[in-house]
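Only one chain is included here, represented as structure tokens and corresponding to the form predicted alone.
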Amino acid sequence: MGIPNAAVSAATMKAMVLTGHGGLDKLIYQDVTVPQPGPEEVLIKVAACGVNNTDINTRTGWYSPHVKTALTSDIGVNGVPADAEELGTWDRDSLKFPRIQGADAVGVIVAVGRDVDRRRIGERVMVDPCIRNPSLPSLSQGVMYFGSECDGGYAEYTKVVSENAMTVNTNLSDIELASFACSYSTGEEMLVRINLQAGETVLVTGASGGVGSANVQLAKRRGARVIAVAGQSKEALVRDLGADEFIPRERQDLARAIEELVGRRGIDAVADVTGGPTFSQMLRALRRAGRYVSAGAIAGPCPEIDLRDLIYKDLQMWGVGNPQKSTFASLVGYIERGEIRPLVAKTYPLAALRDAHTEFVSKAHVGKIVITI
């Protein structure tokens, strides 16, 4: 049981509620009761939740081996075609329902388990939402996602291991604050793999979204230059994230695209959140020795690949799906010396999220949409 706080009056809370795979119609706001943390654990009452990807990819269904087309924004309003099967989490494991999501809370230490600090009260966090297993390899620790196979921040309350509720030292608001958790960690987790150095080019896809735009920040935060890949009408909000080049989503000849902006050599590097039919040109458009990162594919989870491409350059390809710790920590220094700033888009009250996920698959947005309780 947790430590009583003045703070936690109420019973029940106001949440909004996954119960199953489908469309808008899945997410019901309703009261519950108010969780209680663990022995390791601490209780916060959330002030700011951010939007992400995995929230529509969970509810629609679409991480399912099954589905084989992009995140088009019907299956992002109506869920999977009813007869796909094996509907489950971004690990193929079954999702239990009901789940609250949220990935991206931030807010006030209320109470905390009988294990943890009780000085921890009253302290402002931001949740890593990568929950790890320390005693596996440092690349396969993550076992659960705050949001998905536990409950997240789309409630009043919500309760998590307490190394995972990092205090943040900030003059940001919680709303600018809820925009960089899922997005910047896996930003950044993907340049550490690659190990995006200073003076090296990097093609960033998908850059007017909450990974892509984090992508550009954190890239030329290292001293590199930034391709971006967003589509034409947010080409002027993308540069002044720090781009160098921009090449509109639109255009066909990707390869030929880079290649007019660096030469037959090829760029160094690939951050990749989108997949889809350019991703042969990407590989294509690599140098020898090139490294490939991808962290989402909405643009289709099942592109053509010429393993020519990978075998003959000598190519390197990671897949990012759970960032490490010591990159969550670095994402809090960022923060904190004010090396990256928030990019917020839009804002809805918990109680018309059905709202805000309308607006987030409808792609029209730059940067991040938050959540406020």
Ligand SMILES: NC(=O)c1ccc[n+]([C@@H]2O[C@H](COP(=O)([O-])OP(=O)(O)OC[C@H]3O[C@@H](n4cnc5c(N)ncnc54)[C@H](OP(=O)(O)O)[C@@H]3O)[C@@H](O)[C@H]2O)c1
Contents of the next structure:
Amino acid sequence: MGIPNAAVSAATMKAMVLTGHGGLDKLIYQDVTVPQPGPEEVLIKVAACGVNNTDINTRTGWYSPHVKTALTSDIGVNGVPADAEELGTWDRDSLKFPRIQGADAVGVIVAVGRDVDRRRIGERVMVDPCIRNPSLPSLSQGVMYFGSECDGGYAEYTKVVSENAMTVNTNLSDIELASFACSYSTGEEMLVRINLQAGETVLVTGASGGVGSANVQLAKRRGARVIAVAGQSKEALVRDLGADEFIPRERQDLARAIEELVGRRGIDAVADVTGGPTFSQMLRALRRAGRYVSAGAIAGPCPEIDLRDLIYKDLQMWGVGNPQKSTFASLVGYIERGEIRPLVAKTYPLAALRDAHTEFVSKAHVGKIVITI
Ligand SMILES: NC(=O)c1ccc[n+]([C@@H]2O[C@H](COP(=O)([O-])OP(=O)(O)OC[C@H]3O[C@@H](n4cnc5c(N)ncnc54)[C@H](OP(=O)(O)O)[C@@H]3O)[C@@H](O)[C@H]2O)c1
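Compare with the form predicted alone: the form predicted together with this ligand:
Next comes the full complex, this chain leading.
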């Protein structure tokens, strides 16, 4: 049992509950019981929570291996076709309904579990959404994702292990702080894996989105040259983030567009979150011993690959599903030192989460959509 605080007098709270895989109608705004923190957990009064694609991927069933297509706005609103079996989460079969989603919670600790220092009550925290088992090897420690295998931040209160409730010393607002956790920790982990160095050139796809806009900033922070790919209409905002070069996603000849910018030697690295039809061109555009990292496949999870690019250019490739603890700690430092800035496109109240999802999947925005609680 947790040690209650006077701030938590209610037994129930408002929450947006995901009741199953499917369309927006699976999200129900309702009263639920306020969670009780376990011995090593803290209870957080949530102020804001960012929207992420993982919310959409899980709700719609897009993580299912039966789904081979891009995550279109139609799927985002209505879910995957009903004949898709074995729906689940990124972890395949670990999801239980009802579930409160929301990976990017920010708020104040109002109660703590038996084994947590009571002085944590009152701290403003940002949740590190990757719940780890430290006894496992470093790249396989992520065993649950906040808002996926356990309840998350689309509620007035949420609980998480104390270690994942991170204090951040910053003047940023709750809404701004709630724009970082999932996207930026994923982005930084991608750059850690490819060991991006100052002076290198990196291709950043989906550069108008949550992870992509993070990658533009995080790569510039490392002193790299960034070639960004995003929708033509978003060029000015993406350049404003720091992108040195811009290739419109509408261009089909991505490899040629990259060659025009870097020459025949090829590009040093690719930080990709789209996959899809241009994936093979990304490998073609890499230099000998170039590095490719993926954390997303919004444009299609099953692209063609020419293994001769991988083999005869000695390419190195990584997948990123669970950022490491040290990466999240780095992220907190970047925020506290003002080395990266938030990019909040729009906010919605919790009760309007369906509207927020509708806008999110239309992909007209740049940066993050944040829910206020
Ligand atoms: N592995 C992880 O831990 C992790 C964490 C976060 C996200 N992800 C994944 O990474 C991907 C991106 O996430 P995000 O939060 O950055 O998403 P996001 O905010 O929706 O941004 C994705 C961007 O990709 C572009 N895009 C959309 N549909 C596309 C298509 N069919 N082809 C090419 N580009 C398309 C859009 O930009 P333009 O319209 O401007 O081109 C959009 O802004 C998702 O698949 C997500 O599930 C993974």
